[in-house]
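Let's start with one chain on its own, the form predicted alone, as structure tokens.
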Amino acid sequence: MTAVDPTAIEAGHKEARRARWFARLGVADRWFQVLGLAWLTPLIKAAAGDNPRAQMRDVWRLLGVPLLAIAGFLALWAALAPQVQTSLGAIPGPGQVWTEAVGLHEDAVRTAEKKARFEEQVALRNERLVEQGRADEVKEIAFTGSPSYYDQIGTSIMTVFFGFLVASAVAIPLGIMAGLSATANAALNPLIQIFKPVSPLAWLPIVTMVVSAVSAAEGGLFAKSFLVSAITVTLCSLWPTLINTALGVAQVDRDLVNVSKVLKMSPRAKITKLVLPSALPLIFTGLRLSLGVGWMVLIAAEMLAQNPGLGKFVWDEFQNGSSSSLARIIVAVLTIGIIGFLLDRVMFALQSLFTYAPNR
């Protein structure tokens, strides 16, 4: 009779634990690497114990470099900044451009409490007009203030995505046509690459005078201001999701094509099963490409349109040419930026719940 060794048997447990945990890591790497937090994966194995040494290397080049990167551009800007003059004086610093972003948050706070005094006493005063019977006096009256720097922030991000999911609705369909179609890909190639180059500049005026002929009248679901700046968008970044869907989809594999037509699918059946799932990784590139285009479009559309997002502000600032002026459109620019790279983000996040391409 053999003797089992306790040892053993819990040297056998502990090593099974320790690979499950590690196949859990495994899985929350991939969340790390959406998320932009790919340091943490190897991080963790290093303080479990699992090759140190080489584990803080990635360390250093996952969130060390980047960091170094970062405060050398600081330091550089910081040294660099006040040797440049203007009209309005010394370019701003990290230290200006900081003072001015907690100022901007600060008054961003007087907004929301000046907004929210405000429609308390519009609720008090239609309270009291009521218990008095005089409810047909009762109305709702708009903040008049303006708005704050977190709400031109939330008119902007509302406006880009109103305009990319008009073009992602236009421009899917369209590339799935194309991509099938050999003769719809011939009619569409010549306009696309006729009107894929145009600037929002020049769409501008156009958009600008077709939304006033068709919303003539004042008090619309939307602002005119808001529709040119949204019509731009959608009108400059449509493209690169038509582009890559027509390719993705025309990049289907021919066995499963002739498959489809053995089992006699129908063309929504062969669309909804066959052609997206296989044309997807290519149609969130695109997908990704056009908010990316779409961002950068709507400053320059808000500044012309006086939409009152991130544009607006920046063209306020620029007209208005104070000593704070440059700092303050600086944070705008950074705000833009780090908006920008979250956007990116939000699309990835999708992109890896919906496709299983292993090169994203």
Second form
Amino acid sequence: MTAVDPTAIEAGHKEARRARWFARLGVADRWFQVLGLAWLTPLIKAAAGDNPRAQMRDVWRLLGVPLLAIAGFLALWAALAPQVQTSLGAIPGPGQVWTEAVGLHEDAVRTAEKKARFEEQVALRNERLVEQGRADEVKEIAFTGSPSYYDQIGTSIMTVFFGFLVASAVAIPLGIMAGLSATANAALNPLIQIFKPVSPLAWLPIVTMVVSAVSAAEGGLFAKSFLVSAITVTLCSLWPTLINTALGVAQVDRDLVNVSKVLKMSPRAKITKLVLPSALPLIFTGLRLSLGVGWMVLIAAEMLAQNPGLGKFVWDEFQNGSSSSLARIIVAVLTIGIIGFLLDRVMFALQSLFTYAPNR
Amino acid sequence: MTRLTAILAASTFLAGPAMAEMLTLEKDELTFGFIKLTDMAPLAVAYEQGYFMDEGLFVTLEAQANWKVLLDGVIDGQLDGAHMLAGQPLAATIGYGTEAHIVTPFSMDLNGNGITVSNAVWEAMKPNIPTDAEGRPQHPISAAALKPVIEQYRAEGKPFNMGMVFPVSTHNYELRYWLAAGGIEPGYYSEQNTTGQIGAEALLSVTPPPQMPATLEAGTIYGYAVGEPWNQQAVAMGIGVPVITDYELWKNNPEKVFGLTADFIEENPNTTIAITKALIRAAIWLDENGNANREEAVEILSRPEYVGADPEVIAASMTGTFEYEKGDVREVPDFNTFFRHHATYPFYSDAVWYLTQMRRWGQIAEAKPDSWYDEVAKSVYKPEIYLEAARMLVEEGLADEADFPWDSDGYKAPTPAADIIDGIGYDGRTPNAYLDSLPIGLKGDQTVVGSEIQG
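Having seen the form predicted alone, please provide the structure of the form predicted in complex with the partner chain.
Entire complex below, previous chain first.
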């Protein structure tokens, strides 16, 4: 016979469970914010009965208002667009743009089917060659049709990442050097200030000629247009990373630097254990900015270098001048915007993973 | 499903000519260039209908930005072959522009061009054009109707600019021919001055075809000569009016050819024959059964990776009609001819005509004997390869023996005067006599020195 009320024990367990639940929700909230789903937290809390009115106000602010703004923009677009007449017809409204987006998807599906049939025919050809004893003539042949919209998006993303990674590989070591040594900083600074404002379109002819001269005549690992676009992206996106890394390294706490001197740390240990972790927030800021700049530069570079990505898609549609061209260009514009947003989110997520400051 | 598709693919593959037994190809992965014009149709059709695949060729078709880039691509080797203006292989071989020995075994089409002027110029021309029984402007419209308009513009201090696609393009020569036939000086070239505007009343300059409607709209040019669909596109956009098609200028004139480097055909003779076979089959398909397949061809061409313009705009000329003024639609059944009238045979007389026009306007600086014209034509145009490909197609049962001029010596019969707008007949065997018979243009030993004609 105990004097403890069983229901009280139950209630106690329940309270403990709820507390654990909300703690987990707090951790999950960090991830929701990274993924742009911040409105889920107050929604779940409201459903769990934690101060529903305040939570609903939060949901309104995080979800309702943005949705309303987007709906308002679409309505304005749909109303104003037909009033602007160009020689290619009126500017398309949201409905037409959606139709074209669906059309692009269907084209991509058809291209995938054609590609499958092509690969079967190549396989058959190779089999027949083997049967005739000409096995040394067997080879893999790349699909000869034009790329689908999704292929073009993939090419753009690969090009921007290639350019961005090369830029980071160059900029981060240089930035660390410039941050650690005042002499290196003085040496690099004038060069950075002069080359930073140069537009990608000014770099393009030089890069094209250098790539043509240096790369092998045919074949090689990368297509010339890919290299030209990627190198142009590198040249324009290396500056934010470089400057931010130098800044981040220079701002390492004096006390920590003194600790490294006391412990007689080797330069390598100093950099990897001290400098990099402290400078990481600013380095990531630089990387995020670089990726953003790189994505913008890529579209222009692709248009001119004819790399088969989104830039070329926009340029080709403009040259075609058909009645659906404007709508398709707008689809491309929206795609570019959405992908730019997603790339930024990815960098933000990476940054959250690697840094420890609570508010980034 | 995959198994069924594989079986179906296998049966189509085996049904075509057994590539392994017939020709051993030296190179089977090829890249061809083209410009976004309706008459690249044989290339698109040969790809989409599987004719290239039947010959064992894996072809990638790449649109090029303009004719210069395309020519450089073929010369540098990035493109194995390309849809070319008939003048390009000739000019490259004689060294006008970048020098390279380019040859052609296949003529891609006849006709297919038009000359368009802006709305303002058309309104000024209309009073000078006689009307027919139904009150419509009488065709063919001579450039004599344009002459007073040009004089008026020049009196106002506005140079009369017109666009064409390339210094050695068919459109350049056709525009000049039309202007000269109406008594307008289109300008000369000299060795020092290659703008082609020496002594010109109408100033001709280069604009890439897809950009022509935009340039006309912007007012930079008052008219242009270009291939379809860019004339009908101007009508659709409401910015210009086509005044004449090259069919009315010279009935069944040669237009585009398929060009390859001489090195390529030397190193890859079997591949060249295979390419020619596939293209002949595509041309046959395009003109089959009284143009029955043209609708499907229009659908293929309107895809963004080929020409990309609206199907309605492409369909007009491909299906035998042509819209002049908005609403004035007339029948021009042979506007685009791909196989009829021996359109695909590379006649030497076609090459000679282009060479005479190059000489007429000074691109060829000095007079040349008749034998020179014949030699150049024979080194660039290769009817022997064409006939070999045709013979193989006839043996395989894919073409009709009667469709090919087996016994031709390469020269067409002289063009009757009635087929040409100014009534001056053309005989390919006597180019110098032809040059002397044209009122405006260099004759005999004349050359352009500085800004005048001497001799």
